[in-house]
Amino acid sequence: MSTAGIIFSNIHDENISELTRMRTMASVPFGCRYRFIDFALSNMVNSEIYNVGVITHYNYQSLMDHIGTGKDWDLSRRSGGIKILPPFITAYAGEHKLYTTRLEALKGIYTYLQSLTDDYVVLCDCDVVCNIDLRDIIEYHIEIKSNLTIAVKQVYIVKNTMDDTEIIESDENGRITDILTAPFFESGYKDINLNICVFTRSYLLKVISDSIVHNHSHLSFDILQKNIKKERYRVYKYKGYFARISSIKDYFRHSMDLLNSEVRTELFRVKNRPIYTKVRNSPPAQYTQTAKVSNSLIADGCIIEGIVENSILFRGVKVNKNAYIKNSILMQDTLCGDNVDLNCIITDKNVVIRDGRILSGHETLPFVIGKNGIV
């Protein structure tokens, strides 16, 4: 069972467009330590997928700089290993203007693909975490003998509150009946597309060629939907923790999550699937007399002298006395002020808010501060 990854870095980055200004999606910080593409590229190497692909768009420097040569997650290697494919690398990727769905990127590493010896491609965006073994999936694929294996959560869901989320419908035997995107007046119960497929890599060929033929660019609409009935579709069906980014509000909202410690185990203490990040040598944090925390994670290399609450403080972020920190994510070397007072803020990396600033957001409609921001 010879399997290998694509990951699409790019998807999706308008999403959250106010931390994605000066980077990618998958390089995105969540969690104190980690990014986002780290979930993805985890799960493909906690499930012996060693031969990955990352297909970028455009603002990638930053994503460069994280994964490296990939040794933090196993992936320097001679054979295989991972590989940062840019746009334009084939004669198929369009001449004038970037990728804007998934066929399209999957189009301009085609002959990428050709080159693979492995017999399953596995597709993944980076607006979802969850720790899932890929494993069982592919298993799933395999012995249902599937040309495409969607992996699904069943959620609950209110009419007017879906953007891009596709609901999946399928049978009792789990074959894909229907795909319904952007559905606004579904409410209820649904299986929501995980943005994790399986394809089966002779049928990903025929259907990315197909698609050069006759002009198509859209996966859900040109392919799957058209398609349905008489290919091989099917569902396999996830129980586990997951958080699907397509907002600010839902960045905040499951960022706050994590100081759920049943969240947090079932995350990051799943036995034999850790996950990953960058290893970076940081000195421990600092709490002196004054400092206060409560009901936070607080990563390496902070200097905590004042008052924290239900808050999320990324390394090198230092709170100055007399400063409140509560319900707020303060991302790499955001200094605050004596007196400052935060709720519900983000802050990018290296911002500075300086000495009696009072700011507020909401859970709702948090307040977000740029990359190198002064207030």
Second form
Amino acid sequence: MSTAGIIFSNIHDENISELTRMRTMASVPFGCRYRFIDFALSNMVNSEIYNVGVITHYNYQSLMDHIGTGKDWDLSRRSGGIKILPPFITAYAGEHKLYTTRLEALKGIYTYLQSLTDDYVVLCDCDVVCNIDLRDIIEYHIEIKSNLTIAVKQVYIVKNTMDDTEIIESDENGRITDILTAPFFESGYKDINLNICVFTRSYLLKVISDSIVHNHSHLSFDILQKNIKKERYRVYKYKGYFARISSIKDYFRHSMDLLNSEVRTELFRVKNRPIYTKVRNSPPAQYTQTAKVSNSLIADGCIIEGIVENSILFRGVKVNKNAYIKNSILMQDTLCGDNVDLNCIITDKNVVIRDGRILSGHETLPFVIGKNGIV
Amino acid sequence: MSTAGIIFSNIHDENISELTRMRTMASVPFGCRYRFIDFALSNMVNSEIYNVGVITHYNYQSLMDHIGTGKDWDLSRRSGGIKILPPFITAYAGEHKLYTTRLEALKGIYTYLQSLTDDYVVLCDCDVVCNIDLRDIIEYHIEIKSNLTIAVKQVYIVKNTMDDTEIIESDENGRITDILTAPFFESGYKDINLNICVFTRSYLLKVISDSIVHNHSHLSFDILQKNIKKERYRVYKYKGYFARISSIKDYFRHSMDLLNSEVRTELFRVKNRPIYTKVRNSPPAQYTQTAKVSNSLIADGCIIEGIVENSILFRGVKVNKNAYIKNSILMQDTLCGDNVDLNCIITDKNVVIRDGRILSGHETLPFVIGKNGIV
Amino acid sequence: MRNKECIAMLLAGGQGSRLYLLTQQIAKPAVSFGGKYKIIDFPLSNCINSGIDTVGVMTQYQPLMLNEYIGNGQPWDLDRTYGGVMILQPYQASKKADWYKGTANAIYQNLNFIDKYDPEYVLVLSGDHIYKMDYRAMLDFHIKNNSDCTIAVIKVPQEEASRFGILSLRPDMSISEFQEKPKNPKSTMASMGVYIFSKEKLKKYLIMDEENENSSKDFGKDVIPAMFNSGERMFAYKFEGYWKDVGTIESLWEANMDLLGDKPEFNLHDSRSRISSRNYADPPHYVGFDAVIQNSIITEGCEIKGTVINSVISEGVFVDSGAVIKDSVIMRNCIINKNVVINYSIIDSNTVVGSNTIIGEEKESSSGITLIENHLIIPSNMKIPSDVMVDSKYISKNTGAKE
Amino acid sequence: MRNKECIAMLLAGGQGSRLYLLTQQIAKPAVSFGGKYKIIDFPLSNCINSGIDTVGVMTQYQPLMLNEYIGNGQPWDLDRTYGGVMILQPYQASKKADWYKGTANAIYQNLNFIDKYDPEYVLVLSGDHIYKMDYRAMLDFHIKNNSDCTIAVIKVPQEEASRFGILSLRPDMSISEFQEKPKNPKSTMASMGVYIFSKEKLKKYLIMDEENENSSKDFGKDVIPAMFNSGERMFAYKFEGYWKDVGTIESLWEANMDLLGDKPEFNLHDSRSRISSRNYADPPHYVGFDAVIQNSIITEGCEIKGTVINSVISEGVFVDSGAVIKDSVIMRNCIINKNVVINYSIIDSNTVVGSNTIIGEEKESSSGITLIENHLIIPSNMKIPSDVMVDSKYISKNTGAKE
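Given the form predicted alone, state the structure of the form predicted in complex with its partner chain.
Following is the full complex, with the preceding chain placed first.
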């Protein structure tokens, strides 16, 4: 039951364009010390998937910098390991077209998928925060002899508030009966597509080659919906913590979720399944005599002289004396000067907030300050 | 005197398009077990340059496969090591234009060059076969406080037969006095540009930023020729073996050079300066009772039952009984069937020559059989 | 393969018996320091930061944890195909089997390791000091002076000089006299235990020392004096910066405390020379609603709900609400339950302290540190005084007595 | 960290004294084989090809070359952050210092290494056999049978059975009887020295064995019989394929010869299970104008101008014109000068043979191999007969006598 992994690094970039101007969704920082891709990658490694391809498109330098040699995920290997799959690398992509959907991306790596020897392929998006044992899905997939098994989770959906989340309906045997790509139904509990799925590789290759021949471009519309009746598509019902980030509001809300002890336990304190990330070798966080911190997550490398409440501080953040940071997310190496007052702010990397600045957003519309910004 | 390296992987692809349809110049196989980039990379590693960026453009999957983790050159490192620098990775390349000259390529990696901490940068092309101690050039560059030092070699040039090789004229102090980019002079001994040069990094950054501002696009035309009088440009006179591959005829001729013991000694038997390549773990070459081989270079992994003369056999080539291979270059995993007769043939990877086929090219126009071809 | 200009030989053999319970199961260089580090992180990081990429680590006492910690050297960028970090343990040769008999003998037994890389210079380090140093600058000094042996020295207070090897220097920094732990020190320049040798000289004196039956096979006591007495060119390289021998419980505690403050004596937040360590994939640390953290350092993986003042808290430590930790060092994965009070203590890793227990006493100085062993379970409502060593025997004796 | 399903413990401690001069300075697993391999490449490659990525290599005899060869494990894709290949040498614990007293004791001393990865199964290997084997299939067999200990066996010719540990089997492959080198073997199923244990059982019997003062602390002699006598579930896994113990000069020579031929007994060109080895960056080998190479294997870095028949030539060997090498094994970097004649010999690495010298004699069988030590310089015009061991003393004696 050898399995390869494929991660889509760019698919949802437009959802949080404030943070993806210079990077892929995969390399957006999250949770003090992680990038989104760390969750997908760690889930794979922790599920003994050691052959992982990351499909990229544009803006992937920060992703390459983050992954580096792959050693931090123990994926620096002669055979297998982690591979960046950039555009223009295969015969199909000869026309230098860039893909816009998952299926287009998969067409671009058709020869790569052909060259694998694994029986199964796990596909995973990068806007997904969870700690899931993929072996459970793969074993289920094998046991029921499925062609495609999609992980779903039951959540309460409010009418007319849906983004591009897909709803998957299935019968009592877990057989998929319908896939709703743009639902505007009544409110209620629905199974949503986690965009984590297992394909039998031979079936995946068949789907892609069919799509190339017929010029199909969308996996759900053009393939899954049409074949629901005749193919073995199943759902796997996941019950653990799951967050999908499809707007900057989501980003803010799910970041703040981490201040909840239960969420932290489900994400970070699972036995044998830690979330790995690039090691930066920052020294431990330093609190001075004047520091006052409550209900916050603080990364290594921070130096805190001021007041921090309900906030997320990434590595290397410095909070000067009398600064008052609340309900904010400060990314790597943000510097908050003396007497700064921040509320509902998201700073990207290397932002400098000068002494005395007072900035405030709202939790429904946090104020995002771009990379290297000086305020 | 810390120095970074930059290798151009695509610049000369069009010169031997027969072999670069699916790969960069850098990843064209050469000399039984190498790719062109192995010479540039090994020269850097052997000269204690451990921070190497490879500028790529298109068709670089085979290059990424070849380099892998970088471990085979001891360049798998947390800081430094080998980095692929694909297009679209920097601010300058935001418009998704692909570069066509060295200077355009350098503009694309301006921010990368800015981020380095090294004082000097060695630039190197990928169509260059030599074993050179770059430390000698760098030390000379530092000693004479040069801004740019270009390695040259004196060769006999025949009138009107020049390709795009540049001729560099210098005075008795090594100061460059003229750069001739399209010479059609009389025959004679001239210093040709090896396309290996050392820049002081601060000067290189100045040149690039000037070029961005003034929209210059060619290093020699737009920068060097114009500034010859006022800037410190010097030549370093290299005397060792050097081959530049600018046509398929060159490729054939310089491959056959390797059958010359002196060339092999100068390239491969230099103390402390071996040429590294990707390790393939092929078993040693196997000769059967009927094998008959003379004046040939044979890689590990070959199985030889037939006759081989004046030829270059890459890894995994199989020569069946009564096959007669002469004056040919057979790349990785070529299979020559029984009673095959080949003369002046170049086979790309995975070619199959069926039993009894007779093929012949000429040394001035070797017959090239493309990758995966079956004859 | 290329030869190396300079390789390092790191003497990590010491049991460090003055660290008592902390080195029961591990070698001294594997002792924790500063929240996320082991002592050996400092010389290893110094090496790679100085461009020295080949380090032989000589060890024979409880090497398992050290071996495991160093692994393939990847955290320090020392996982090289040629060079990198290698553990050098004693071994059996064709005819004889020898444990290392002293620091000089340890290197003597590994002369073939040195020969393999054929360096011009050999840097000899020990694994029990906390400092950041650019060995490259020292090597340049060694080369410039055409020295045979260069010893790094640091100025120490006059009153402490008698605890060190003291060097008297001429104006050109050449060494005019040695005193090993002198009663009446003639100088305040103390040897840091960091040596650079020109390889051929090192080899010559190690072979001579090996043949000398009266030698104790020690670098400081035998090899250096022998070189000095033979009139070799010996220089001292003056180091300015933080340097601390952490060979005792008190000095280990002090060195941890030196990391605290608005302007700490030893600043780890200097990004020019980062200290690398093996990472355990812990999440960021969480600070609770009512937590108080002052003048302390807190490492990833912690959950702090109580009060932490003037303390160093390592990875994965839980401090429950109501607990108060002052002037203490808490090592990896300890659990400090509700209303525990800890003062002037070092608590080794994976220990659980039951609620309401009181450990140590408030004091003014570093003497009388309470030391708690690793993997202990300390019951609730206990009272452990200052200046004791607590292991499982202590616990069972003192709780047994109570019931 | 995740636990591992199965880890391997590789016993590489043996001096291999029956390989004489070949193991003067190196451990047996570091002996060269098949042109570009060391013996240890085979078990290491088998492990990674079987998906076992954690291997402890226990060694104490001349480990330096083996340590250097294994390095960070990178050639075998065993340079892992978690797992990978690790050298386990004897060490000093808090109170005692012990060399390995036997194969069982070597693993006993490293029980904490095993515990760290907490595997369900432990694969025990030895470092002196040449074979390609899928340990995964054996592990599946072990699991399917709910076995406590599974021993890999191979069918040997009846006449050779008395040289091996022989197992009698029931139809379900469970083991009914053991015979160690029996005079009258009851079966032809020989143990290959490859064991899979369920971890808890292994631990239990190793601890029992350690406490047993009469035990010789050997796997085959003590631990396996003890398990058998206690009625544990023990099965044999039948291996079909090439397997050779290369513990003697003759068997090492034979194993090399088994690589030759149109259909070699042992085929290295099978790409499904590639054997990895450390690479030395040698250029391709060159075959000269008048060279004759028949039924031989030639490795990278060679320059062959003479005649090579039925022989195995390692990396970087020079064979000058007029030289004739037959039925021989030439190891790394030897130089064979003009008109040298070599028959039925093994020449260890880096030896130079002067022109016109004659070594060995043409023969019919593998007995009476001439063995030449490494780094020798053999003068011109010498004649070395068959069945001798040649070291520097031999050379000086025989050339001294001539002059």
